[in-house]
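Take a look at this single chain, the form predicted alone, given in structure tokens.
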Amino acid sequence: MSLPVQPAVLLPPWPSAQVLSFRLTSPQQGKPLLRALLSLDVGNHTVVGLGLPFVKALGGNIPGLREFPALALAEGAPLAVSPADVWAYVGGQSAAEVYDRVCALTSQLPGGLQWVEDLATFTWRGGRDLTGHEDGTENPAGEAALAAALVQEGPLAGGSFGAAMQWEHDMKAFAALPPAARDHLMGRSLHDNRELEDAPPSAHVKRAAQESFDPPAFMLRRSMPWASAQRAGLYFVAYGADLDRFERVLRRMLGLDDGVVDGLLSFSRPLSGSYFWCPPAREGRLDFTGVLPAGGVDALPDVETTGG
């Protein structure tokens, strides 16, 4: 029997998408928000995630769900975090299609929510990062993708833990580097995406090689570029059967394990970071097993979260 996953978790990134996340500002918003989420048809185009404060306020217990870690960059600056109660990634074939879907989704939400993220993303040149390098080259495929992205057994089977980070690239600094230096930062050739044998230990592909961890840190990445006239970067999204695998990769990128900082951080900085539980879906509707009490929404008291 196939797992009851939100379909868009497993699908390639859309041509166009939008990230939405928000916090409750009043306990009275909780039940209307839950009803809106339960009636939402996620289809093949929307992934919904729940933050730890919201899950706890509902009386739910998702083992392994936690807040984004309080880590620091190499220079000592704290890593940016953006805790939210609910996160959604809405995709489509065009910005117009995404706009219609976002309007339909947000029209169902209770008023007065505090918006955390509202960011348009897009697929660029066949799935490349704005540096020109291919993104997600070593994503697992087929059965390996299912094993990496989804909880396989128990009441939470089919669900996934989501990690999201908005990264801003200094595109001028990157462009000013000689082509060979750019390739060595990433560890791959821009020309043919070949992994470089002489790449330094700080090369991104070496710091983030999922098979090099013990246990391996395989996850399914669904990142997309974002840009305005003045700023640009990558909105990183990864789905995993647990959050430990993502955190092991992040710690190594930051140089917390051995002092070697990922070359990516020489021209890119994280602006946000958050963790979510992406529940299973059945016939297009979210399954809140493990989150809601037996009596469903009506059995809940007013929902009050403690997210900052």
Given for the second form:
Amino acid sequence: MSLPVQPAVLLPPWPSAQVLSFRLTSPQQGKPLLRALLSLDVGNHTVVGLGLPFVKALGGNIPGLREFPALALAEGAPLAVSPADVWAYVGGQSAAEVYDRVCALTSQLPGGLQWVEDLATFTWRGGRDLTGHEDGTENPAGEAALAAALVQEGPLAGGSFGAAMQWEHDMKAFAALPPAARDHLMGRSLHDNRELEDAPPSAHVKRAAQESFDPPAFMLRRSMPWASAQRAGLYFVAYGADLDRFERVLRRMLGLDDGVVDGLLSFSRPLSGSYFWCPPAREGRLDFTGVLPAGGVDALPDVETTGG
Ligand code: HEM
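For comparison with the form predicted alone, provide the form predicted together with protoporphyrin IX containing FE (HEM).
Zooming out: every chain and molecule, the one shown earlier first.
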């Protein structure tokens, strides 16, 4: 039996996309926002995620949903945390198509929301990060992808936990490295994507090797580059059947397990970090089981969140 997933969770990134996330600023926005989400058709292009403050404010309970952790490098500042009530990742064949979809979505939203993220992303050179490295090679496929990304059983089956982080690359610092050093930061060859036997323990693919965790940390990554004329990086998105798998990888990247920091951190830094519940969907409509009480939106008092 197939699970009622938001289809875009399972699809490779679209050529173009936009990330939107926001917080409520007044309890009166809660019901109109919910109505907008309930009437939204996510099609096969949009993924919607709900943050813990919103789920809690609705009286919902999604076991395992939490705030993005306040982690830090051993001697560094804490990672950026950017909680939001609602997150949407809207894809399309072109920036124009994404624009139309974003307009259709935002025209339904109540006024006065506080925007957290509003970022255009794109697929570059067939799915490469802006360093030139192919991204997504070791993503699980087929049945393994479903098992990695989706809650398998119970009333929440078909839903997924989303982790999102905007990373900014220092492109000049990366470009200044000799080719071998660039390969060793990632642990794969830029030339042919081959995994390098002699990569150091700090190489990203060694830090993140999914099968090396106990239990294994398989997840479905759907990241996309972002760029302006002056700044650029990767908008990292991963879907998982729980958030623990993502957090185990992140902790190891930061050197919190064994003191070895991921080579990525030498030229890239996170600007944001958030966790979401991506509810199941049926025929394009989100299923708010576990989030909304029986009786739906009308049974709710005004919705006040503490997302700030
Ligand atoms: C600047 C940010 C990042 C960049 C540029 C980046 C890029 C890459 C690239 C190029 C690969 C190798 C090809 C592939 O299998 O996809 C990879 C693998 C992977 N990355 Fe990242 N990544 C970033 C952040 C993260 C974060 C934050 C996590 C999770 C906490 C993560 C988890 C993984 C995993 C699980 C793999 C597959 C490892 C394996 O099993 O071989 N990455 N990444």
